[in-house]
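Presented below, as structure tokens, is a lone chain in the form predicted on its own.
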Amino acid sequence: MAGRTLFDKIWDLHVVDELGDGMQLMFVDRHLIHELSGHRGQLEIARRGLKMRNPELAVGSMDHVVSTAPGSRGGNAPWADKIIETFRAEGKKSGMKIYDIGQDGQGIVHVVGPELGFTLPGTLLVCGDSHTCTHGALGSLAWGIGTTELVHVLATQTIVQQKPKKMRVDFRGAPARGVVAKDLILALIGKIGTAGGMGYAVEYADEAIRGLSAEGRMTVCNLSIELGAKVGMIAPDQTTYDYLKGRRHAPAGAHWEQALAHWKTLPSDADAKFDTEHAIDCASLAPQITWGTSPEDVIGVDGRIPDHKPDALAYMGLAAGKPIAGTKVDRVFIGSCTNSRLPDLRAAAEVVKGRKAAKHVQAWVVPGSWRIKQDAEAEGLHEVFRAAGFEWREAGCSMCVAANGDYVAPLERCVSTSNRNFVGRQGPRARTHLASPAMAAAAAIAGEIVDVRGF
């Protein structure tokens, strides 16, 4: 019998029925819900006279439309407050657990799911957000869903899907100095493009992946959707188990031992076959930064701006052939479901400690959850950032999506630790460069894009 992949093992365990034409009905173990897409689904099942099938298998959090201004406890406008209140009220009716603003457990859904131990290896997890692929970092089969699918999951605890093909990406060798998880996944997107993973479930593997923390693995899996893949996964191992043990929603006692025994059967067999395979030589990489309006528009910070996308260059206000280093920046954003976890904040603080942000740069740090904010403050990280001239804000999606009053002004240039540099993503005519937390912090200090290895 041929070996099986991590993906196949989990997928096959969740098939409820064969529907024909390659479509399958799948059972959903975990459902993460945020207020922006979640309230629409809640109102729709209420309109249809339906009830939430399994509220105990769902967790809700406030993240997309909440204001992250210091001290804020709501939205930044009446429409946002209405969404928040609707989400609260409908959640109470259904019996779903919601971690509200200012509570331990509130934050960006793709940060709090793992943080709470709600995300577990071997589970099928969905959320009405494209970056749900993040949860694959813990060995979960996870993808984002639209509003129609969200309603279906709320009402039935199932989802209809067609099984994708399988891709494996080996990140070979130890990363060079200054190269971190964000650089690895950006380099892959630059190599195979934003359509390179379309139609695939991607498994990330090999030495560099095994060497990452659980949080670093989340960064890698987070950008799977930017690769064109709905699903990105990493096999659970001791790093995974150590991260999850003792967390609020994780199994405990005898249940932990039972779960652990199952999780250890999940990694891909040695002879498992993939439809496509790629490899990245991590030792040859420099810290990465984007230059255009797609995550695939990426180069090493020591490189020169390419000339093959004139429209992107015009939008970004850049000239082909010039070094990317030395490009003046106006804003720096450290946050988002990609890079707002405690190790991300520590890495940025290490760069800025004892230094000052350039006078013309407005720099923000937005923790990914209430708990991360408390833990960072317990370590004094907030004081490091404030002393350097950074603004320390409340937990939420913030400037990643610009749906909450946090945005980059027209023609301003921002180095961001988020996941998308699309036209208008961080605000109308905003110019975004994606990079790691350390690279973003270095840009704030230098006032321009700079190689963090010089720090």
Contents of the next structure:
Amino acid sequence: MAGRTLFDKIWDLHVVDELGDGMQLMFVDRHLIHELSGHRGQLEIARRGLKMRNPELAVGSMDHVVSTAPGSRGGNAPWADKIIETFRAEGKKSGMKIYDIGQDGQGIVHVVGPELGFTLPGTLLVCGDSHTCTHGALGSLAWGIGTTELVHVLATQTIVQQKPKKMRVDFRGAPARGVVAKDLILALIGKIGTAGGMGYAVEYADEAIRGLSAEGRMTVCNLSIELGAKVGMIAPDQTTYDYLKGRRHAPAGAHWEQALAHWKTLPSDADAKFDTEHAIDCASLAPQITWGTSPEDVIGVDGRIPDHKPDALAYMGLAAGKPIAGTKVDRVFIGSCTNSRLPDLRAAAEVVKGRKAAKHVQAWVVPGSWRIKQDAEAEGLHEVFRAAGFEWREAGCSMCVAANGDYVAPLERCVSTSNRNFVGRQGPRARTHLASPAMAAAAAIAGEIVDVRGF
Amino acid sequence: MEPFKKLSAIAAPFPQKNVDTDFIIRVERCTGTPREQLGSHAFEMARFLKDGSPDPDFVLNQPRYRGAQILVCGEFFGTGSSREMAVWALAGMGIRCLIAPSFGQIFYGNCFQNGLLPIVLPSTQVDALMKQAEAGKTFDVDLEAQRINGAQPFEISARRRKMMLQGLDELGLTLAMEPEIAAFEAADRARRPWIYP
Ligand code: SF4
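I would like to compare: after the form predicted on its own, may I see the structure of the form predicted together with the partner chain?
Full complex below, order starting with the chain above.
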């Protein structure tokens, strides 16, 4: 038999039935639910007189519309409180576990799934959110779904899918100092474009990926959707097992041993075939930063602003031909499901330590989960940020999507560790530059876009 | 779901590339706005001037495209966020068919769940249709025959075509497969006990 990929092995294990025409009915092992898309789904199954089929295979958290203002314990507006209340009440009725605001386990779904050990290698995991691809970092087959599909999963624990094609991306060589997970994936998106991964399940492989922490791998997989791919994944290895062992929802005892034996069979066979392959030479990469209104509009921080997208430049208020470094910034946002985990906050704090944010910059740090916030505080990271004039906030999505009232003001420029620099994403007419946590921290200190390698 | 068989309607040109779902419907509208009202907020960042009046430059505000039910789009339409409200907003403003060289993958699936037909064609053919849309032509989209204007064929999965033609709801079909799902789950519990808490 021809070799099979990581993706094939997990996919094949989850086919309930062939529906013809290349469509398959797939069993869902893990359903992550957040209040914003989740509450609509809950109301819809109730309206149809249906019940949640497997509440024990779901976990919920509050993230999109929670207020992240320091000390806050709810939504930031009556409509947000109503969504939270609906989600809580319907969740309770269904019997599913919801990690509520202020509880250990609450946070951005794509942060808490792995943190709780709910996300596991070899599982099929879905969530009503496009960045569900993040969970592929632990060797889970995971993708984002729409509201109607969410209702389908709630009621049947299955999803109808067409098998995508397979792509492998090799990240070769070891990246230089100052070049991190975010830079690797942004460089790939810059190279093959936001449609480069369309129709593919992508596997990230090779030296630079193996060298990443579990959290770094989550950053890489998080941006798969920005590559046009619904699925991005990394084969599980010792880093994965060490990360998962002992986590609250992870298997324990005999189940851990059984699971581990299974997980070790998952990596792609040496002779497995992919439909497309790409490679990135990591040793030659500079820290990356976006200049336009699509994640593919990205250059090294030592580069000059290109001229091929005049509309994007007009929106961003930038002139072609100039170096991107030296561009004045108004805001810095360190957070989101891309870069809000403990190693991200540590990397930012290391840059910030003993320095002060530029006077004209408003800088925020928003931990990805309640747990991360506690752990960071135990290390004193919050003091480092506060001493530098940064705001230290509660866990949630915050300024990544501006659904909770955390906005970048019109025409303001923000260096953000999130994943989307779309027109209006961080607020109407807001200008977003995507970069790594250390790059964002450095921009806050310098008051302008700056090469973190010089810090 | 309303079946989709044939559609004869005005097609508006929408050549912008990488139109993301944040652009189709702003996130604030995904929070409290009832589904039926989303149509009036579709494309709001481009559709309205600062004072809230319609921007005459926006294509769907132009008198010739009033009532358009088809959009001929640039590549990678519907990229980004999974929000199904983007589809509801388009449907809410009367759009029933999209033609593009490519679509965001989650958005593409969401279209079928809501009776909005997304048609993928090679760029050169989309360009030709774009010209016809710019000329204000009425398009005929025939899902049964899989043709646009009687001439241009298009591909679509047979299963999705059937569901659109009959207005079938995926959930209804899957609920009828409960015995298969239960059998799978029972076998899987034995095979992978660590999955089940
Ligand atoms: S942090 Fe941003 S991208 Fe991630 S789930 Fe929240 S809103 Fe979506």
